[in-house]
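Form predicted alone, single chain, as structure tokens, below.
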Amino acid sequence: MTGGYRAGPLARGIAWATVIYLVLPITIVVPVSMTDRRYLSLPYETLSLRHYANLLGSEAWLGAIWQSLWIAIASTAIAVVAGTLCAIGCWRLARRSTEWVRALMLLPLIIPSIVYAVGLYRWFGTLDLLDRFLGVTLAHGVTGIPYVVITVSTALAAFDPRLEQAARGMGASLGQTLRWVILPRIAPGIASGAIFAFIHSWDELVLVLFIASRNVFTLPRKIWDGINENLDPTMAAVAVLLIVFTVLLLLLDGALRARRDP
């Protein structure tokens, strides 16, 4: 008898039913994106790729994609730098107060997005950051920090502190130890946090609805306005591309985790 718990037929059935329930609405988007109609529906007579062509030829959609991409890249950089430094600092100090710091870093995940968005709206209004790329980038960067803190802290938990002690004993400075010993060992954790921070910024809508208007028009905002104004099947084509892109990022994260935990 091998160790570990083996799920019974009922548990496996519930698990598969849950998976199907979560995945089925996503799979429906694929045929809808290839509909031959001018509104959201399943294909009637034949499959059509004209809505993908509309997406690739639309300046409005492409502009929203580029805005989301640049904001996601910039906010991910902010989240990675701040989150990694915070996680390393808490790990090196290893005091009870550092647990409170980690808890504070997780607040953007704990507090409802609508509450955080209202607070940012009032605060950014006084700083003249409403409807600006900098404002949206900072908002997404701050809300992306928890993902980096979690993944980097997990990587540091498996880091052998004797490696740092050996490097310092051989005369390495703090900066050299960080650059050549600590960061290479936790690089998969940093990359994993960066992926989740990027996905968070790429898909985020609530904050953008509050702090952006005309000048900043991200892809989720474009989809939201399309749902309210007209049910163009191009939105389904965009949704399929978003799903594919997100799945690729998650596969990359899985590969990084496999490399970190052989």
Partner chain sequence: MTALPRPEAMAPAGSAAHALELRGLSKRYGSFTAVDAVSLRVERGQFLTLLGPSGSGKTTILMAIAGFVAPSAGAVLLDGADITALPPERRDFGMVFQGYALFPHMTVAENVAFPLRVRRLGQAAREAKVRAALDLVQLSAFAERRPSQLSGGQQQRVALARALVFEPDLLLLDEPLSALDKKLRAELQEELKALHRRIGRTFVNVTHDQEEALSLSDQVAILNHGKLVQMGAPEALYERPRTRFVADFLGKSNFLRGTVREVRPDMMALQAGGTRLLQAVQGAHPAPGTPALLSLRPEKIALLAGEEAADNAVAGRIEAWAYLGAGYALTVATDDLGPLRVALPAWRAPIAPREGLPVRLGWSAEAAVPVLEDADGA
Second form
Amino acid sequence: MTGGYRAGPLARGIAWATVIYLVLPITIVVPVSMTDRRYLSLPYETLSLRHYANLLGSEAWLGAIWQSLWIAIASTAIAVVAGTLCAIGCWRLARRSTEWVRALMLLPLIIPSIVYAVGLYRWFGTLDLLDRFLGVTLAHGVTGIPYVVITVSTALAAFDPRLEQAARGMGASLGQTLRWVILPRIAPGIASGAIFAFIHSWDELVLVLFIASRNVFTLPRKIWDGINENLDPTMAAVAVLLIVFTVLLLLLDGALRARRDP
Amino acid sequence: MAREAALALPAARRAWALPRDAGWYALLLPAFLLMTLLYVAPILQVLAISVTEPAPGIGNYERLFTNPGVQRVIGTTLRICVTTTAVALLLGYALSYVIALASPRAQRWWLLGVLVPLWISVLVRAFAWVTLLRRQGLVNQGLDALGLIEEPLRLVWNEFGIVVGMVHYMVPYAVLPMLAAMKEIDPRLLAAARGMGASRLTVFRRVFLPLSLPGLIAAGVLVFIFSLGFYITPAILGGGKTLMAAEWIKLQILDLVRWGLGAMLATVLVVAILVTLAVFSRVVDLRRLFGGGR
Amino acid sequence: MTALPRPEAMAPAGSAAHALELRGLSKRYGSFTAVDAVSLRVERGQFLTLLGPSGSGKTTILMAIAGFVAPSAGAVLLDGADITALPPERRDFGMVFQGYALFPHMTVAENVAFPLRVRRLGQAAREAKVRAALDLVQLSAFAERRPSQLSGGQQQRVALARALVFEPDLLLLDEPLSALDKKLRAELQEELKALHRRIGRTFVNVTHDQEEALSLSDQVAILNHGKLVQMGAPEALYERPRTRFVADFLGKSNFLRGTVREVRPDMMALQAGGTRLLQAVQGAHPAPGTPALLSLRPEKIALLAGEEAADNAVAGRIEAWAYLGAGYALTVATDDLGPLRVALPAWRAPIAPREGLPVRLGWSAEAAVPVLEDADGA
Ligand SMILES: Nc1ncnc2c1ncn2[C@@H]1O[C@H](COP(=O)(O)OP(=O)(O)OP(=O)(O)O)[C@@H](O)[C@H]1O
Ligand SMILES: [Mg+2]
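To complete the pair, please output the form predicted in complex with its partner chain; the form predicted alone was given just before.
Full assembly next; the chain just shown is listed first.
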């Protein structure tokens, strides 16, 4: 919405203050991570990278990062495959029943993760999936589906359904139509969904607190322990790395979107 | 006019004939199975536990009316959620208003300021707030250095800290639906109203506010239901002293092993959220919100 | 409408196999009937056009033939075999969609190769066939372009090449020319017709452009409100329209109303006000005293010089006229027959038209055709 009309000074004041409130705490961890002290503070005399060295030299931190990465990759794969196929099916069938299916897929966004975590704790107990890589991956994969369903559905809304008909009319099977016509056209939407599902798993803590303990020890779990036990500047270094990583993923998403709708 | 053999479709495919659309339904299957077996089933089990443990019956739910501990947790949760929602809506509304009226170039920058925080890890953000707000934190140090305070202020590990952290998390969620609604308001309408001699305040009250109201309600519903079950931020910034529903549930189950009670409050949370959504279902379109916002 | 014979009765009896047939095809959307019991038959190698106003159900019929729309009732038969339940990808029909539906992420060559890829044809054979198909539509030079880099006419030809490359027995075309400007459309009509002659496949084309229907087709099926009104060769439809709707929709026509006075084996006389009309009759003879409706094409009316005689003659005044290059279009006001449209060749026109000029019009007893009033007043 653009035009000659501009917001008044009061609104602009609040808006600026809000954005500073949103962004400042995130940026403040950058100088804190480079402090020359052993405790959380701004740098006094010089900037120091020793907390980064600490972090990258620590078996425990690297192990947690490694585990989180694998879980995020595997669960993203689950979410992308299941979510994409489901979104395509719902789009093509477009019945009332598929509206319900789509609503079902959005449940994990609405129901608090604490409730799911409690249920999963019991459920995985009976399935013997507690504290196992597979268990965490499945849980993250299922809760990542809504992100993929949403982005892929959005991409499909701009897809000409006659292209699908044209392909079928020329004799293409469903698999061929998917591979050669539909998927290439909605690839940017799938990539967006994958990025969000990845960030979701990478950041997820509540489920991990319940269904993992010693064998599976993800990065968020490690940060959580750090915040509760010893607040030291290494934590700030981790935070900065995470922020940089997230911003890079968002930039990637932005680039994909720019290619999709120039 | 015999067709060349090479151009016929593979014979195998002609042979089996499934009902129309069967293939498309098959596409729904993986997600549907995952979702029902690994998501809906565990949650239904929670509902079941709340009426079967420790003894079958609605004993756990009676605690809602008899147990002061439970009542206190619910009171705290509602109080914090309402405060959070109100503040997040106020800040988010002003922000969306300014973004909606900004030039497209400026809009991109404003949106960056809203969307990047949205995707930064909750843990990282809670950590940042602890760094800033704790007794020896940067805020207290700064105020002390300026000579403005004698004693460090108690900014965190209480309700104030929780609200600061939660509002920080919720403002982007408030902005997205409101901005979507405001972007559909024709700016010429506002300019025309100004041109007819209305003051800025009148234009806002009579034209802009009513038109953006659906977005405001949607944002309110969204922020409120997200706040109700929030765990990490209240747990870290509350410091274990101020208990909200989610942390209380965790305490019951992981530390006190009182499954029935924990499951009961979890059920109450889910029911409260679904009822809220159902009541406002006409104004809240989650799919559009998430699809259009990012 | 009730007087119409069932269209299948009009198809030549005992015709060869390899034909497409619709039997009582209906499609209902809720309580709305988009296609109403349409039965027709296309012989192999024929060019059939479905013609009708917007919303008359043309696309729906074509989609039912292609298998994208499941009929509510009736059947689609290919070579006598019922294919109603066969999914589209197993029908082996070529199709050109309204708007072409080219794959935007593929080059022209990849688009054309698609049906061959689906059929798992080897690389070499595929390339040869694609080249041949592009040659056929004269687009070989554009093989590596994307559809977005082509003009509308070129895109249309790519769609055609893509539909033809796997040599389907039946080609379905949904308003393939409607998005083009007039000149290009005329050019591509020529090409389409030549192509049809060259490859000898069965074409089913949809259009709402009557000129296109007349110039391209062997058979034209006229639809209105989801019903098949009349089907036949273009000349037959133009010369002997069965109903007022057909006469009006296919070309221009004057409609003369009168009461039957006298009926002889090959001739009848009508009374229209003070004018007596002589009209040839074939087939059913109306009873004296009944009302009758005649369709009279503007080009079949002549200007009579002086006291020249004709089967039918009526006096009037030129009410309006327009010069169209090849001829004049006159509107002549008459007392008994109302305003009549007259097409007059401009070359050696007997008069110089001007408003108010009194003229005498004449036409032979064979010029007009009795038509039926449409049941639903369309
Ligand atoms: N999916 C549908 N649901 C409901 N009604 C439909 C549907 N598809 C078509 N119709 C209706 O059926 C009628 C016939 O539609 P159809 O597309 O066959 O017309 P058409 O003759 O191809 O028209 P046009 O020349 O405008 O393309 C129309 O009145 C249309 O509104
Ligand atoms: Mg149509």
